[in-house]
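Only one chain is shown below, in C-alpha cells, and it's the form predicted on its own.
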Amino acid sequence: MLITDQTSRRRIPTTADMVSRMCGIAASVLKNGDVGPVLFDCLKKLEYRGYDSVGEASIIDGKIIVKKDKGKISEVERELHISDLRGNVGIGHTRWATHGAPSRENAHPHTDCTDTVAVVHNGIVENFMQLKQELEAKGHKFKSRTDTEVVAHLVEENLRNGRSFAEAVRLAANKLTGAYALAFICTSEPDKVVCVRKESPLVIGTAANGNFCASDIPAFLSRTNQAILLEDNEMAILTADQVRIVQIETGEAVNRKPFTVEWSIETALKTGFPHFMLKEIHEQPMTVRNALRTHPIYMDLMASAINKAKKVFLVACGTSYHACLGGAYAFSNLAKAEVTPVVASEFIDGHGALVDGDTVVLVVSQSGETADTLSAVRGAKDRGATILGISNTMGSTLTRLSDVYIGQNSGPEMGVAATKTFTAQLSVLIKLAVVLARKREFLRKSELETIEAGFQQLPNWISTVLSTQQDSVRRIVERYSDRSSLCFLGRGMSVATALEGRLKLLELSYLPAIAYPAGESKHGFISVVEEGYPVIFVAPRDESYSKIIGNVMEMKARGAKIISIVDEKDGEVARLSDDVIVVPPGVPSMLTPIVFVLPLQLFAYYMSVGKGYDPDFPRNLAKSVTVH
C-alpha cells in the first residue's frame, strides 16, 4: 500500500513498511559483472543506517569469500578493498551494533560452521540465546557475540537434513522471534540470494542486469527505479532473471508486481520525508518496540544491582535527563525504589560525597560519549560505585565503563534534536522498573497485567497519534507561530513530557519557551501570563487529572490561550481548551510520556519549518557534546 505524505506531496511506502532503522543490508544477483562495486555503492547509500562496521560476501569458485571489519565504509575500503570483491552473487551489511560491540568478529556477514551459508541481518532476534544453546548442544561452534550468527547455523542444520537452500531458510525463519530482515547466500545453490522479512524493512529492486534487495530504496535507485516491497512474514528468492515471493509460514506463492519509484536519491534517503527528524519521529513505533525487546537477562542483571544498592542515581544530560525524570517516577511508583535523577554536569559536585561501594549509578546517553556524562561516570567509579549504562551506541565509552549495559536499540539518529531517543530510553527505564517491581513483589497481578498489556499496545498507540494528529498539530502551529514565547505544564509523570516538549521547541525554533510542574506555575510564571499567551498542558486522565483542571482554569482566568494534549475520552480539560490534540484512550499513566510527547515533537518540528529553519541541523547544537 502507498500513501501520500502531505508535507512532501510525494507518494511514499507506509510507515510500517519503511521506517525501521538499525543496520543496512544489501544483496545483488547479476547477469554480468562483479558484485563488489555494486554492493559497495549500495552500502554507501545505506551508511546513514549504521556505520560502526561493514562487510561483504560473495561466492567465488564455489567458496564463500568474506571481507569485513569494524569502522566506517571508507575506512574498511582502504584496508580491505571490499569494492574489489568478485562474483556475481553477494550480500553486504553496514552495522549499528545491538548485540556485541563493534569488532571484526561481530561485523556481518556471518557464516555457519562449514562456510556454506553467509547471512546479513537488520533487526533483533529475541530468542537467540535459546537457539544458540540448542545449536551448541548439536555441536555448532560460534565465532561472534551477535544474535545474527545463530541464523546461519539454523540454515546449516536444515541443509544437513536434506532441505533445499530456500526451504532451509524458510524453516529457520519460522523458528525466530523478534524483528528481522535477512539476506543469505549459499554455496550449494550459488546462483541465488534468499531474503526474508518480519517487521524490519526489505525492498526488492528489479533491473535488466539482475535483481537486488536492500533495507531501503536508495541502495539500488541509481540502478533501477522498479521496486517491490516485501510484506511481513514473506520470503523472496532472487536469481539474475527472476524474483519469486512466498509466505514464510506456509511456502505459498505470492504475486506482486513492481512499482515505479519517482523520487530523487536525496529524497529517497529520507524515505519521502522532507527531513530526517520527521522520518525519525515516524520511526518510533518500531524503535519503541525494539527497545522493549531487550533480553530479560540484561534487565534482570540491572534490576538485581539496583535492588541491592543503598543509593541509586539516574544520571544524564538533555533529553536523556528528561527520560531519567520519567524513569524516576516509574521506579518510585512501580517498584517503591528511591531513585534520584541528576543532571550529569552537577552530579559529582552535588552528590559525589554520597557515592560509595553501596551506590548504583544508572547512566543514560544516546551516544555514550557525552563529556559531562563520562566525567560523572569516572568520578562515581573512583568512589566504588556500580555503573549501569543505557546507550544507543554499543562499544561507546559508556558501555566500556559500565558493569552492565543495555542498548536502547534505536538505530542511528540523524536529526540533532533527539526524538526516538527519548521514547526508547524511557521505554527501557520503565520496563526496568517493572522488572524490579516483580523482583520486590510490589505489583499486584492486575497492575502488572495492565502495564504489560500497555507495552504491547505502545507501538499501536504511537502509530495512531502520528497518523491522525499531524495535521491538527500543524494547524495549531500556524495559529501560534507569531508568539514570542510559550509555556509547557504537566503534573506527575507528565512533568518530564512538558520539559522535553519545551526542550524540542528551544532547540528547533529558538523560542525562549518555559516549562514547569503545573503546581509550581503559581510561583513566578503566572506573573507573565497575559491575554493570548499560549500555554500547552500535558493532561492525561491519570491521578493528577483533577488538579490539572484547576491549573487550566487558573491560566484561562488570566487570558491564556490553552492548548491541551488529552485522550479522546477526555471531557473537562478539552472543554476548557482553545485547541486540543487527541491521543488514544487507555494508556497506563506510567507510559503516557511515550505517547503524549509525540504531538510536542511534531509541534517543535513544524514551528521550526514554518520559521524557515532546518530542523535536522539546529544552530549551535551537536549530536554528542564531547566538551565540558
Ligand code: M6R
The other form holds:
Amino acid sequence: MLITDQTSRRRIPTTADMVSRMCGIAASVLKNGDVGPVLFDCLKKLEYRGYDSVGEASIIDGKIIVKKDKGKISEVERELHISDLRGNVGIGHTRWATHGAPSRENAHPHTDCTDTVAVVHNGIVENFMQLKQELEAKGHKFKSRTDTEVVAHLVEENLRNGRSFAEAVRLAANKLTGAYALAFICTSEPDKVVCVRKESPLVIGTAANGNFCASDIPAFLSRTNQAILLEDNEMAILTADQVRIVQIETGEAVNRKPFTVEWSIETALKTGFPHFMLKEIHEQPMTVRNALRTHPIYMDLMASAINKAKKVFLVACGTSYHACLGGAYAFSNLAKAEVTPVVASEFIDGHGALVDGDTVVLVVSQSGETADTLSAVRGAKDRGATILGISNTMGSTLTRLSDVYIGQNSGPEMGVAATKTFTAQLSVLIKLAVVLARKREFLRKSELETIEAGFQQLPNWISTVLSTQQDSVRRIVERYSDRSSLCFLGRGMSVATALEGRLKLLELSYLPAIAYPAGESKHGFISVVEEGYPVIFVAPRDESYSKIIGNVMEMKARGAKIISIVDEKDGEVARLSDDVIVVPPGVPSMLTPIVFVLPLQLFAYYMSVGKGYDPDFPRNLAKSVTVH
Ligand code: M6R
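Write the structure block of the form predicted in complex with the ligand for the protein whose form predicted on its own appears above.
First the chain shown before, then all remaining chains and molecules of the complex.
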C-alpha cells in the first residue's frame, strides 16, 4: 500500500508498511513433537491483540519453511495448514497495523537473502531506511516493504562474517533504534530460538517438553505456568532444555529464575488487572511513547498540507473530539494556526458550505469506523477537501479514505471507554502542532526545547501519577460515591481535560456530570452549586492558574466541595481544596491534558466499580458506533 504526497505525487511507504507494533509473537523449541500445532495454539491465544495476517516458520531437513498470508488464523489455516508445520523449532506471528490490503509479502516471518534466518517482530525499527540502504548497497535483495526484513539481512551479514547465531543476532540488535521484540530461527543452529527485547513485550515460558517465548503469557499458559520476564535490552537463547539470558549490549549473562503464573487465561489477558480499562490506563506510558514515535515523514506531510490550506477543521466524536479540542488549542498557541474543532455529526450541516479544495479536514477516530465521522469525511471529500486521518486502526475506512494518515499505535482498546487512545491522539496532535510551528518558525528555541524535553518525560510523568495517585483517587471516590452529580472545570488547555473527565464519569457510572470552561461556569452552572456539591478543578500551574484560583473561590463561597488536580509544587489551589490529587511538577502547559487526565480516568473507573457496574461494558454503548 502506498500513500501519495498530494503535491509531488512521490511514492512513499505508509506507516503500515513499516510498522507492526501491536503484533503477536510466539516461538517454541520442543524436545518432542512438531511446533506447527503448538504455535497455532499460541497464535490463537494472541488473537485478542488484533491482527490481519498470520505466519509460521520452522526448520525441516535443514531448510526454513515459511507459511504465511493475510487473513484470520482460521482462514490461513484452511489455505496453508499452518498447524501441520513439522520440525521442533519454530516461530509464529500475528501482524496488526497493516493496511486494508495486507499482503503475503509483508506478513511475518521474514527471511534473509539465503533463507538461513527467519524473524518475527513486534515493534518498529526506527532507523530501518538507513539500514536498508546500507544493506542494499552491499547487494542484499528485499522481498517486503517492512522494517522487520532489515533485521534478517543484518543477521545474515553477521553470520557471513563467521559469528554464531546468537552473536549475529546480538550484534544486529545493537544496530537497531526503536522498539522491538524479535524472535529468530536459523538453519546453521537448528536447535535454537533466539529472542530479543527492547520496549516491546516478550515473555519466556519454560516447560518439561521445551521452551517458549511470546508477546504475552496467555500464549503458552495452557502448556506451562512457569514464566520469565525478559527485561529491556536483554536477549534469550532458547534450546529445548535450557534458557540463557544475556545483555544485548555486552553479551554479559543474566541470572533470572522462572516465577509461577497464578492467573487464569482470562486474568492473564488483562495482565492481572481486574478490568481491561484499568490495564489500558496503565499501558499509557508505553502507548504515549509509541504515539510520539510516528515517523517524521507523515508528520511533515500533514504539517505541509495544513500549512498550505486556507481552512483547517479538526473533526471527530466523543473522546476523539476532546483530543481535537486540545489539538486545536495547541495549533493556535504553538503554530498560530487557526484550526476549528467540530463534532463530526455537526460538521457538514454547520460547515459544509465552507469546505472546498483549499480545505484540510484532519479527522481523528480510534476505530476509524465511526459512522458520524465517516459521513463528515465523505461530505468533505465530495467538496474537494484534503483528508488527513489519525486512527488506531490501520486498514479502517478512515485510513482508506484519507489522503495521508497516521497510526497512533495504541494497540487494541478493549474497554468501551477510550483511555489510552485519548492520550495517544493528543500526543500525535500536539507533536503535529510542534512540527507545524517549526515549519512556520513561530516558536522560540527555548519553547521548542521545553516541549521536546516534555515529550521525552511524558512516559515517566504518567508512570509516576499512576503509581502514586491510584489509591488516593480511590479513597476520594469513596467519599463522593453517594452524590447524584459532579462538575469538572478547567481553563485553557484544561478545558479538554475537564470535558474528557466528565465523559468518562458519565459513560461509566451513569451520573449526569457537568463540565465547563471554568470561566463560563458563572454564566449559569453556578446556580446548581449548593452546600457539599463536588466540583473537580483541573488546575495546572500554567497561564490560566491565577484565574482559576478566582473560580475555585467562587465555588467554595457557595459551599462546593473542591477536589483539585494540581502539580506537586502547587500552593494556592491545593490550600483551597478539600481533596487534592497531585501530578509531577514541570509538565509544559501544552502537554498537561496527557498527565492531568489520568486521575480523572481512575476516578471514573473507581466510581463505576464502586457502584457495581462493569467499566469495560457500560450499558447502551458500543466500542465503535457505526450508526448515525
Ligand atoms: O472510534 P472513535 O474514536 O471514532 O469513537 C468516537 C466515540 O464514539 C468514542 O470516543 C466514545 O465517545 C467513547 N466511548 C468514549 O470513551
